[in-house]
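Here you get one chain, nothing else, as structure tokens; it is the form predicted on its own.
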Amino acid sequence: MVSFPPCKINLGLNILSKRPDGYHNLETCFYPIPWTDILEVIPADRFAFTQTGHPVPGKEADNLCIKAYELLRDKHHLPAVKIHLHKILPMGAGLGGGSSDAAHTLRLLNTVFHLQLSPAQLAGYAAQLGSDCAFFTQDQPMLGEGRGEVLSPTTVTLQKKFIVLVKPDIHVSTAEAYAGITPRQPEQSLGTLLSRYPVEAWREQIKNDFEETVFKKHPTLQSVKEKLYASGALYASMSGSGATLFGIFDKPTNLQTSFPDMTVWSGGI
């Protein structure tokens, strides 16, 4: 059986404060994006994983698909799988491919093991590989609060709207995003905030913490955001704790050519 794990971008995204278990407690709006990994998981005599398209770094055995299959088989007691994984997402980027692919493989495995898991269940399984695991076992956008793993449903939408990614070759690491933090509660709540709000509005109302202090160490990233702007964007934003860059259009916008040397999506919602 065959899916294909998306990716997200952070519609805001405030660190609110540090927890005694060193994490952060958060609040961010994900919201899916319809650019996708391929996912490939069939029952086997013996277990085996393969990978193609981006290489992805790391020893094979920390691979969060592997680890998702690990966890649901000590639980379950699953017999051997074949897992393929065509890599298209770029990593590092702050959009969420590797928690997805996590994600669907513990859906994968739910369907072809007729192993009834309801969707709290699932979740509770991907929030163990990784804070923002749970929300891809979903379809749908979610405010996430805690480590980003505690989601409430959102009547946010960007249907009918245009979204450029740009990721730029640069790799910005969660501990180097988060190093530069002061955690802040906001007047008013994130998913306040978006309720109240239309996307044109949200330039001045929405941020993303991480910003500030990425942009510092990286100006390209703070430069990108700006050309989006300047090419139409409603909202422009940085996902996660980057390195990509998003932003939202009223249209079709194709800007391939303005960024020749990053790599650029685009599609509509």
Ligand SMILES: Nc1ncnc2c1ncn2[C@@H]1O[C@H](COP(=O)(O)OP(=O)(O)O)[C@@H](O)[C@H]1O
Given for the second form:
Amino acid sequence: MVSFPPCKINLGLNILSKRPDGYHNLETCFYPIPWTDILEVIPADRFAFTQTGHPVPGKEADNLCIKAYELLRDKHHLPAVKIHLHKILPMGAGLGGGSSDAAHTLRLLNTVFHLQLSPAQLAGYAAQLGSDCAFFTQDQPMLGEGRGEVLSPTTVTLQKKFIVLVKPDIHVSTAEAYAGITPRQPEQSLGTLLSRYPVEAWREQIKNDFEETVFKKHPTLQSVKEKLYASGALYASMSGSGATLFGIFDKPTNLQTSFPDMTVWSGGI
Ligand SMILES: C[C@@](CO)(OP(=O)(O)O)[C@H](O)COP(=O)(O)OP(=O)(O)OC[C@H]1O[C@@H](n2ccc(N)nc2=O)[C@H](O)[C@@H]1O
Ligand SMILES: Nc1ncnc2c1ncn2[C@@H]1O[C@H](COP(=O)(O)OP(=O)(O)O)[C@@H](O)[C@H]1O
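The block above covers the form predicted on its own; next, return the form predicted together with the ligand.
After this comes the whole thing, all chains and molecules, with the earlier chain placed first.
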């Protein structure tokens, strides 16, 4: 069985406090974007993992698809499978592609082997694989709290809008980005702000707390954001810990020529 793990952008990202377990409490709105990897899981005589497209850095055994399989295999005595991942999404990009692959491996295994795991059980397993993973067990925008795994529905919608993602050839480590932050409580919760204001007003209201320190270290990212606004974006921001920037537009917008040496994706929602 095949699935298409999508990526996400973060509409706003407030880092609220540092936790005793070393993670940070945050609030964000995860929004799914239909730019995807391709993932196949089929029953097999012996376990095998194959991978094409962009090579995934690190040891193969650390691939989140394998980690996801091992997690369910140990709990539910799964038979062997063959997993194939075709990697399209940029990595370490603030787009959560690896987290999505992990969650979609769980979802495929649940379906292929009729495990009948509830959405809450799937989200619980996903959260063991990464803070962002639980979101990808859903297919709709969600507010994320806790370390990102406490999810609640939101009415925020980007329907009829167009998104441009720009990924410069810069890598920002998530752990490093968190280390540069001084957490603080905002005056108004992100959920309230997102529901109260139209996209056009978010520029003054909604922010990503990582931008300040990450932009200082990589000024190119600030200039990409400014260029997105200059090209007509209603709202532009960095996604997650970077380095992808996104712009939300009223009409189809293709900016590859504006960012010739960067990876650009654009599409409707
Ligand atoms: C920043 C965010 C925002 O959506 O996304 P990305 O930029 O990675 O896409 C996420 O919080 C990334 O979540 P995820 O990539 O799943 O993180 P994990 O693997 O759980 O943790 C990687 C490292 O990030 C830090 N971390 C992560 C989540 C969190 N709430 N607090 C943290 O301090 C920890 O140092 C941890 O060791
Ligand atoms: N299936 C996978 N796809 C992408 N990255 C993976 C995967 N499995 C493990 N990783 C590791 O996770 C790191 C970052 O993952 P990714 O989700 O792309 O980051 P981000 O959430 O910042 O976009 C990679 O550099 C890689 O070492």
